[in-house]
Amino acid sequence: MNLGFIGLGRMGSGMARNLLRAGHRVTVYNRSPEKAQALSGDGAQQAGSPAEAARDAEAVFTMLSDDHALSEVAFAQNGIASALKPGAAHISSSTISTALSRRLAEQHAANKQVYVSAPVFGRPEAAEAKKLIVIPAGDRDAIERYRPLFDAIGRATFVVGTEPSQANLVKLCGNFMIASMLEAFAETFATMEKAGIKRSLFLDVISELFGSPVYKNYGTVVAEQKFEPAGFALKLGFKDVRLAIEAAQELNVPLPLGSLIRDHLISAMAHGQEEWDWSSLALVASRNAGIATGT
């Protein structure tokens, strides 16, 4: 297929590269052009604007950091909506609000374009290794048409529903559960440290108990306190927890644990951890327990 890909951070670069490896023709755009140039060696064509990346595409992916960035790319004068052909699709893999997802669906429908929300679970190394979990929602026929693209970037695809915003809600709630796990690690590791028990020993016990690679991978980062370079920046984790709380509020669902984690993420940012991996949330519990953290 002729594809566009916009947003070439650590996640987007791996996804675009796997689409190229699958034999698709990919035109890429990134606000920092050097990231687009880096993919030219893999066969990507470089566009000068989002509109140029979308103009001849059967589908254009976006993988951007937040609502503001995606709104700019989608709705600006030289954005996706202005150039995408009728019947072609905007596939958004960004972690965004359910409200923006609904707005995108309405605008693309008005332009006779297709909108599929397809956020992903996985860290940058999973994106590079084609091991993401893809969770699309939208028109069923469109999802089936583009399923080979999801297969090219991930190891599993779960169709969430026919409303694109449903996929965004699943993504936000999934990230909220990961944040809840990080909070649990933070509190228990602080307890272990004050009791003189090695974090690595406790992690071995928990890994055996739960048998989860997510527990193992994140637990290792927290136990070893290797928070840089970030696989997922703490400031983005704060954004996702905030959006999860807002989405739940629309449904009259309280998230008391979410409110606690939100406040702890604010505390972490107050200590300069915005660009660290969001697993550095653990340092908040350490400081609260009187354990020296160096920040």
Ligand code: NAP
Contents of the next structure:
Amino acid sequence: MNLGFIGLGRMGSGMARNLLRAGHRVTVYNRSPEKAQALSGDGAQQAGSPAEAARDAEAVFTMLSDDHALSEVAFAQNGIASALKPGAAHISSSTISTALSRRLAEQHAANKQVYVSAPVFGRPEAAEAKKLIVIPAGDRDAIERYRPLFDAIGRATFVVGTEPSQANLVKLCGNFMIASMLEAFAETFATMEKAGIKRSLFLDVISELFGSPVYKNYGTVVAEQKFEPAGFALKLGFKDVRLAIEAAQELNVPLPLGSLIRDHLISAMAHGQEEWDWSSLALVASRNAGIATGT
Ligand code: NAP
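Given the form predicted on its own, state the structure of the form predicted in complex with the named molecule.
Next comes the full complex, this chain leading.
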């Protein structure tokens, strides 16, 4: 297929590379051009603007930091909404608000373009290794048409609804659960440390109990305190917990645990951890327990 791909950060570069590996023709755009140049060795064409990446594409992926970045890329002059052909699709993989997802669906429908929301679970290593979990929502025929693209970037695809914003809600709630796991690790590791029990030993027990690679992988990062370089920046994790609270609030669902984690993430940012991995949330519980963290 003739594709566009916009946003070649930690996640986007691996996803775009896998679309190229699957034999698609991919025109890429990134705000900082050096990240787009890095993909030319893999066969990508480089565009000078989001509109140029979208103009001849049957589908254009976006994988950008947040609502602000995606709104600019979609709606600004030289944005994709002005350039995508009627019948062509915007496949949005960024973790964004349900409100922006609804706005994108309306705007693309008004332009006779297709909008599929397709957020992903998995860290940059999974993006590179084609092991993401893809959760598309939108028009069923469109999802079937683009299913080979989801297969090219992930290990599993779960269609979660016909309204694109449903996928964003599933993604936000999934990340809220990961954040809750990080908070639980933070508090239990601080307790272990004060009791003189090795974190790695506790993690072995817990990994056996839960049998989840997510527990094992994140637990290892927290136990070893390897928070740099970030796989997922803490400031983006804060964005996701905030958006999960907002989305639940629209449905009159309180997320008391979400509110607590949101405040702990604010505390982490106040200690200069915005660009560290979001698992460094664990340092907040350590500091609260009087454990020296060096931050
Ligand atoms: P990242 O490495 O920080 O990349 C962000 C991308 O957005 C870069 O290409 C950046 O361009 C671009 N960008 C930011 N502001 C922009 C603007 N105003 N206009 C145009 N482009 C802009 O982030 P990431 O970790 O790849 O995450 C991307 C998205 O995937 C986020 O929504 C995140 O929540 C989600 N996600 C992340 C993970 C993970 O583990 N990392 C997993 C699943 C989902 P520059 O290169 O010019 O800065």
